[in-house]
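One chain comes next, on its own, written out as structure tokens in the form predicted alone.
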Amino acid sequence: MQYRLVLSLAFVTGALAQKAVWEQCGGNGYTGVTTCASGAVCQAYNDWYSQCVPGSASSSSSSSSTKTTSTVSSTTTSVPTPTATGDPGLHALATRKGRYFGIAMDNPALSDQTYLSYAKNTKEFGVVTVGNSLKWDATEPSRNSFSYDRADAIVKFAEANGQAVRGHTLVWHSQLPSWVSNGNFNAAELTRIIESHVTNVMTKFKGRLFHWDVVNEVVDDGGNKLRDSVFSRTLGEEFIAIAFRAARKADPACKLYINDYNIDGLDAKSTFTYDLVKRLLAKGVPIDGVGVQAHLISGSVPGSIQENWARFASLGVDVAITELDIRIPLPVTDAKLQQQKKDYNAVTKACASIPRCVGITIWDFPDHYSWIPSVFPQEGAALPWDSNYKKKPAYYGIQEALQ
């Protein structure tokens, strides 16, 4: 059998209405629709859950859980069908658990054939997140004059090869261009601005990219309170909610993540992101995922990544790995790439186990284009490449995981 991951970029209503892959479609005290999109199977998991994944159904099959319909008014985001042969690739293993896998990936690799030749393999990778070039000061650096060239590179590269694209990201408090961070802008005039770019940016991308990290890191790393920023020291907690309204109406068909880091295990941050969320949602804000960025070191990942990650789902909304790496304490030992094969297992597990995991992205590839170093000097070795583009022991972890 032949797999097809079909992102659906469709919300369609009224009597004809179709749940989207990775949808809610069934359940114990469900009431909505049962029926998936063309290309997608309502797949029961559980008595009081069940999801549309890629995947038909059976002809003879007249359960509810189990329909298909066979046409559907819809933009979609196809990535094509791996070959069945030889090696079967991280991201054809993924869509046979209705996942994806994916990479980041920023300008400067677009001139190295070596690194686009195994970037562009979509039995590998059928996602790729625009690593930097969609951040505010490289899509606006000045009032009302933007800029997407870079960031158009990347998406086109990615379009040429059938991969589908998330953008990241519309609101962070990081990489912000001087005329925000220093603008001292009452509140009304900061939302103008957050409405003003994340119309302009979406829209730009409007039907291109399926997923949306529309906002990053909001929460303090102790956990207890939102992050320090021109954002929340203006609007409050209001800022995520402008964000989210805004992009839900530039592109209503897009999947919008609220994305952070150290939200892997349960401790005071994930609790504080999971109230956050639930509270967001209670008043109307549209919040389709959670994004978990899990920059985690090899050997100290949480044991509670699962129960946190269904935690998120729990509420409702996906929960996608959206920047993994995992990165070692050097010097690297042949000990050390065990541990990391194992931690890599591990999340891929975690991921596979949840319903409402919807997919992998780990921060580029090959170690030689990691930020890991760069940042952290005595670590490396993040990623399940090493810089000669050779698979480590983590590429089988992950394997493992999936098969």
Ligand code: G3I
The other form holds:
Amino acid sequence: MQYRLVLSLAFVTGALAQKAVWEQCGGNGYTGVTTCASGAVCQAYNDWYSQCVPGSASSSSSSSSTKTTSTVSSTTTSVPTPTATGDPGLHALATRKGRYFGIAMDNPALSDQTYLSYAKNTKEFGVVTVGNSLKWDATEPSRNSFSYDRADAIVKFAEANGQAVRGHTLVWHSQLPSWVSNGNFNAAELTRIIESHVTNVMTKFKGRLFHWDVVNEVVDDGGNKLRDSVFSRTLGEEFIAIAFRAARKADPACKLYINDYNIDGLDAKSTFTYDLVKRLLAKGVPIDGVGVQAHLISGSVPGSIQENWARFASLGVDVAITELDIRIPLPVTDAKLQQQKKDYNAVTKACASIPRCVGITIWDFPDHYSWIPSVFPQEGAALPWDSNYKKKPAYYGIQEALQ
Ligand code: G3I
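Follow the form predicted alone with the form predicted together with the ligand, if you could.
Complete assembly follows, chain above in first position.
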């Protein structure tokens, strides 16, 4: 069975400056070079993001006035893809609204051919987030010793399908090797360590990742202070500025995010985050977006998500829903699946109603790959596909919100 990936191509002659493969070449608000080097074509993922991908044209640009289309095809296994049912696909629908729809995936999935046959379907998923392998314990397990094979495997999978990639995450108190957390470094030394880590990891993937979660979960659960960590204890709020400045320098075209959980509705933690971002922006810290993880509980999705996310956007930054899942208190019933459908619908509608909400990522897509059962044993079934890759009502809740 084959599926076809439609590429938007444009041919421009006489261009002097050209972008390399995997670099951004277009999109709303983008002011850089729109021409790709020989051997690459400018693929428009949606209204706001085009990227040079390998292709046969001698050069190309994302200029809308000169767009033509072409196709590439690839072979899949015999497992039917979700779009075989005739659904247009969530990413295909999202792109019509100038947004993306994507998934997080982790390395164990790379040996699961059934999983991959679904994950590579660009009608459903236009963006892939590296779920674990770009975290500090994976990329710099000991000082100045960098390891990228696992992350590279996921990035290459996405690139081979023409999917854009979100990087997750550079500076996080968790999955942090003990050489950092227990190193007793002074402020100057920890600054150098953060700068070196951010610079190395971002440079390795420069031009290939379109978003990075530069810092993750920096606000305390109580919502009235920064989270206690080696970074905040040693450097206070400045560690965030240090990380973002190094990130901007390493890959200037990449959108840089501050990412957190429990910042869904209007409350103390989201207000602290709003004030923090506002303060950092005022100091010139290059934050491009707020990442809302959105690990939610069905039946308890805050009614103020739209207002809260619009409040982040009012700071002049993008908002991305970065890790969406909506868990159900067990046991699962038809009524609970219908409630979950309403919840997914509400989240998707909230994002679609905010011009600067750029897209939605679900934290993996079939239930048997979800992190929820291992952490919340009384809850589960959090994703839009069940463990047999059958679309749940939740899928149609998203689909209806994007139509
Ligand atoms: O790789 C080892 C493997 O070698 C070992 O055999 C196995 C035994 O437990 O552990 C494996 O590591 C696990 C890793 O995921 C990779 O599968 C860790 O134990 C496990 O703790 C880790 O969990 C990840 C979690 O972050 C860590 O905090 C989840 O997969 C990942 O989905 C989750 O993602 C986070 C986001 O980064 C931030 N927001 C919340 C979200 C959910 O917790």
